[in-house]
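In the form predicted alone, a lone chain appears below as structure tokens.
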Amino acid sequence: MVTVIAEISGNSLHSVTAQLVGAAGGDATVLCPGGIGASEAATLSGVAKVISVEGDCFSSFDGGAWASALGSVAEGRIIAASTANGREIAARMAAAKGIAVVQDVTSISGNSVSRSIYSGKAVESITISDDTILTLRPNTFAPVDGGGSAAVSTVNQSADVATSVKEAIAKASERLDVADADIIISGGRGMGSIENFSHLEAIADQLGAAVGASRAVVDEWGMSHSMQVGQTGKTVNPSLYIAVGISGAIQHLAGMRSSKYIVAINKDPDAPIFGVADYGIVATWEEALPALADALSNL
């Protein structure tokens, strides 16, 4: 039996959930936190049943509360998304159940799974039991289509949490998270200043992309850690990754080198980023971004 913990975004089902169901291989049970996206999950091909797990603990995210409520229903092998929320829920649930957890899985074959290690320099193969908890890297597994008609049941599971920590994050826009995006444009020190990231945001709006940043930019300019791509930030796997003014330190490459296509824009022709890029442009951002914006406007 495989249980999929649905990933939600706001008040709807996140698209990565279809990827989790695809990786489950059919006859999956989908748990929907707070009942969000239950009817949508029921239409996914390969879903045997949907359980709407409801309770007051789902009014805001608390990893301990969610893990407790969902874990009381989840059975068999449990699959979640390798997102900030998914990884925390999986780790807490594994600790509570006393079972193994493997994070950031990139392939599954029976009882064998694989994931990248050593900053993406090697692939680790792990043999797992049937009751292991896995988190899967977004945009790695093929999503299932619609056409399903699974039954939906409701379970009330309010978790008793002694302490709840709530984090309020003010967002200027509803821009995509880099961990989930299919297209990412990231900036580094070569952008010159934090104010110049507005040019990356303009390109992102044209592409429907997320905006990322290198560790140097996050540390020195005070940008949100949620934007950081790299070994100490987020590991991403988009179809297209555009690196602007990023030299390509090994810590950054570890978080994005598995992208399907990598485009590097840097004024230094010897920058390490060109070593992993599929396409390279030797230019400053002032030269390259306006030309890119014009080209996109003419599509």
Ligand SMILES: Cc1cc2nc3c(=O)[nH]c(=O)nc-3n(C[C@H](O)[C@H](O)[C@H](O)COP(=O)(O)OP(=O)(O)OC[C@H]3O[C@@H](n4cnc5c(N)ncnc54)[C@H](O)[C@@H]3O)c2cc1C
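Could I have the structure of this protein in the form predicted together with the ligand, to go alongside the form predicted alone above?
Below: the lone chain, stripped of partners and molecules.
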């Protein structure tokens, strides 16, 4: 039996939840924190039942309270998403039960799982006990489709909250987050200036992509840290990653090398980014991006 902790984003179910159910391999019980997304979770195929766990503690995120309330309902193998909140809940649930948690798993076969270590420079495979709690890397496991109609029940369960939100700061832009995007176009120092990122944004709009950045431009040009891809930024796993004017330092590769397809645009034919690119284009962005915009609009 597998219990999936639904990932929620604001007031709705996050799409990664369907991937967790897919990885659970059928007969999953989905716990929805605060009941958020319960009716949507019930439509996922492979879901046996949905439990809305409702209580005051779910009005804002508090890892300790959420883990305590959800943990008292969860049974069997517990899996959650490898997101900031998912990892925190999973770690606290495991600690409370005195069992292990294995985070950011990228493949599961029976009790054998693998995950990335040393900032993506190696992979480890481990054998886990039956009760080990897992979090799964987003965009790695195939999602289930809709078409299910599981029953939804409600459990009232709250817990003590030890944190309180004093101020909410809205995102500076409405752009898609790199962590959620299926296509990412990232720029590096080779873009010359922060203003030139508008060219990347225009392509991102054509593709429905998120815009990412190397650490060089985050540190030196004050680009938002939330856009940074790499060892000290985000680990991303999109279907398509387009790196423009990025040299491909080992710390940048750490965050994006598991992307399904990588396109690199760089004027230096020897740039290390070409070592991981499926399609490398040796050109300046000044020439390549207009050609890319044209080609995309001709699709």
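Residue numbers count along the first chain shown, from 1. Superpose the two forms; the largest set of C-alphas matching within 1.5 Å is the rigid core. Worth saying up front: this structure is predicted, and the values here are computed from it rather than measured.
Residue 69: CA moves 2 Å or more between the two forms after rigid-core fitting.
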